[in-house]
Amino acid sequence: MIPGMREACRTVHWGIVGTGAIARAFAEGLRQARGAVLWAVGSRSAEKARRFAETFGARRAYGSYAELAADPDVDVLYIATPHALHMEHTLMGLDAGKAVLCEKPFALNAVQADQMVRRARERKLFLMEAMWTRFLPAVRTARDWLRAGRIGALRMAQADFGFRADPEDEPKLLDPALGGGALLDVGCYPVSLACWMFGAEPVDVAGCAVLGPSGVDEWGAAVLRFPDGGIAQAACAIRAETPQEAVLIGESGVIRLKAPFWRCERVTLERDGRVEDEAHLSLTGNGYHYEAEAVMDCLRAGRLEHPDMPLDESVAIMRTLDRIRRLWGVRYPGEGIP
């Protein structure tokens, strides 16, 4: 059990760092999470924090992230700031003695991710990357089928995530200083899915992308080869719509995670071109409560990481994303990697 947790009711007090779209989605999801209380929110603007707290029922609102981290009644922080700030705000939370759930991508690069993991382990505090897709019932069903050998050994995987963003409405997506571009924003979903399903870090990476005027990737694709010879294709875009389906191809069958795979509600198992099995698992609410409940289960049990999103794997995924970006020629200012 985490220090200071209320033993009688076993509720967990959440603090949300940031007030943007993903923070709002997570706050909405917490309404469905068993034993969760949205205790506080922090923003660079006291007024934004106050409005957010009123909308989602947070008990306290802070006009700085540091004040939120210092709140003695907050058990766990959810980091919902831009990619380039994930390391700073995660370390802030850990140094304040808080458990941390950090939104994907885990960091800007693997060097940062490694620092975050080291700090969590030094302080013996819980830390997890918020790859919410891994905790959705339909996606977990697909992995259970794979683990049970229902399509034989996994040979290939294909997944894509692309949408058309309006640069005027979402300028941060094209801002290299904030870690903009398709790969870190949405390409991390197919890459993470492939690494999870193959259960390993790729040994070879290939690919190419088209960079926009700001220097970030606007669309691109990567091919990953895994130690057992498995191959995954991952495509992403922020200036084009893609089908957003994921396909797992085994030696004796195919599993399809129906679009959009990153919030999948239907999965099928096909053999010889026919559907042999399928599962319809509709999300409760907006689906963010599944990862929140997974975090709280770990905190109540005294675990420092989740077995389905372990820290070493988050660092390995960041290494893979780094390798893809080097091939694509995408660099972020001041990140300190070649």
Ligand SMILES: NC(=O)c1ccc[n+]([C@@H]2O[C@H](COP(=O)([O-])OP(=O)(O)OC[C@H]3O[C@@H](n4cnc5c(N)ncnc54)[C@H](OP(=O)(O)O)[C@@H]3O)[C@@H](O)[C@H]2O)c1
Given for the second form:
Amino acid sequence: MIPGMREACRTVHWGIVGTGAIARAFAEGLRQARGAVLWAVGSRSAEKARRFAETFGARRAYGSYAELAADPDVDVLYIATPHALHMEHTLMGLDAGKAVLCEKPFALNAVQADQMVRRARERKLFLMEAMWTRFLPAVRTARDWLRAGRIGALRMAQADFGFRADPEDEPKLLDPALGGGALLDVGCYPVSLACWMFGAEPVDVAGCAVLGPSGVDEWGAAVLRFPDGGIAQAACAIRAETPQEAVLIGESGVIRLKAPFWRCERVTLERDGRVEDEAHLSLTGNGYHYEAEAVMDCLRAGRLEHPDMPLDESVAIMRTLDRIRRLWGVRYPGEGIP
Ligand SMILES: NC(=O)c1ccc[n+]([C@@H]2O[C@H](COP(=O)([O-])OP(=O)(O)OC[C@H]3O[C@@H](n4cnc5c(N)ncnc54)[C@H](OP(=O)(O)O)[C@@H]3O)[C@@H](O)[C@H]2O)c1
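Okay, that was the form predicted alone. Show me the form predicted together with the named molecule next.
Every component of the complex follows; first up is the chain already shown.
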């Protein structure tokens, strides 16, 4: 039997935990994913679950997350709750014997991320952080150009993700109890991109941020130094819209992931100020089916993690986010990090 997937089952039955903004986008994306069935949804409210199931065609709707996790016909749970609940809901899914795809940031901190990874390994179940950007065709092209040596060794990287939040609409962004702030909400994208492109965990971290009245980071920047001497600059904000481009600077050229890099559709390769190559790879659908298909490929092959978003790297990224937060002076209640 393939862990996290029913025997003789080629279609994969998904269960979605939560009915918020990204749960809706992911459910929409699943429509495009080959071999995926949106089987069930779980919500704290039976009525919300029922409405979500009706809108997106889920076969079953549950008024609690525990009932969803207990459904024997669900193969994989997608965790779409606020950051501070990722660990609880991931462990719930793993303990019920399900494979799990958990939204970014993987957890609130590295201690939690490590616990999630240990549990998945103990139970021999698939687990992945839903860093969907890594599975987009244009972003993969940029990574392939880099790996093929087309800009020589990577020396520097720059990326930013800032937007103007409406706290009325998204109170969780300012709430420390839910892991609010720019870094965990959107800063994890440039940090994750840098770690993936440099293929390592940073050895040095510097940075500063401005905290708002609730104590969370509203805008800030970090500089990361990698073991091979590479340097990345990562900036994020929930109070200002930033350009949202990512630039990879090599010893002999530059790769640009055109804005918004986190849902990139166009990449260029420049040398001496001239565009030498360009790839325009439009997303089909809303783009969330790429990561869903990557998960299902692993389940069918009996793999417990994906090589492009491995678990040790998700923990290392959380460790880096912890280090940045420590420098910025952002602490969440009860998380107990030194
Ligand atoms: N990959 C991406 O592109 C992307 C985009 C946006 C967000 N995200 C990530 O996805 C996660 C959810 O973000 P979102 O924007 O979808 O949030 P959201 O709209 O606030 O939805 C979160 C859902 O979680 C459930 N929930 C359980 N406990 C909750 C609590 N105490 N407070 C609020 N909601 C609670 C709720 O569903 P029920 O009421 O039905 O139980 C709620 O609808 C975050 O970790 C975020 O970083 C990823």
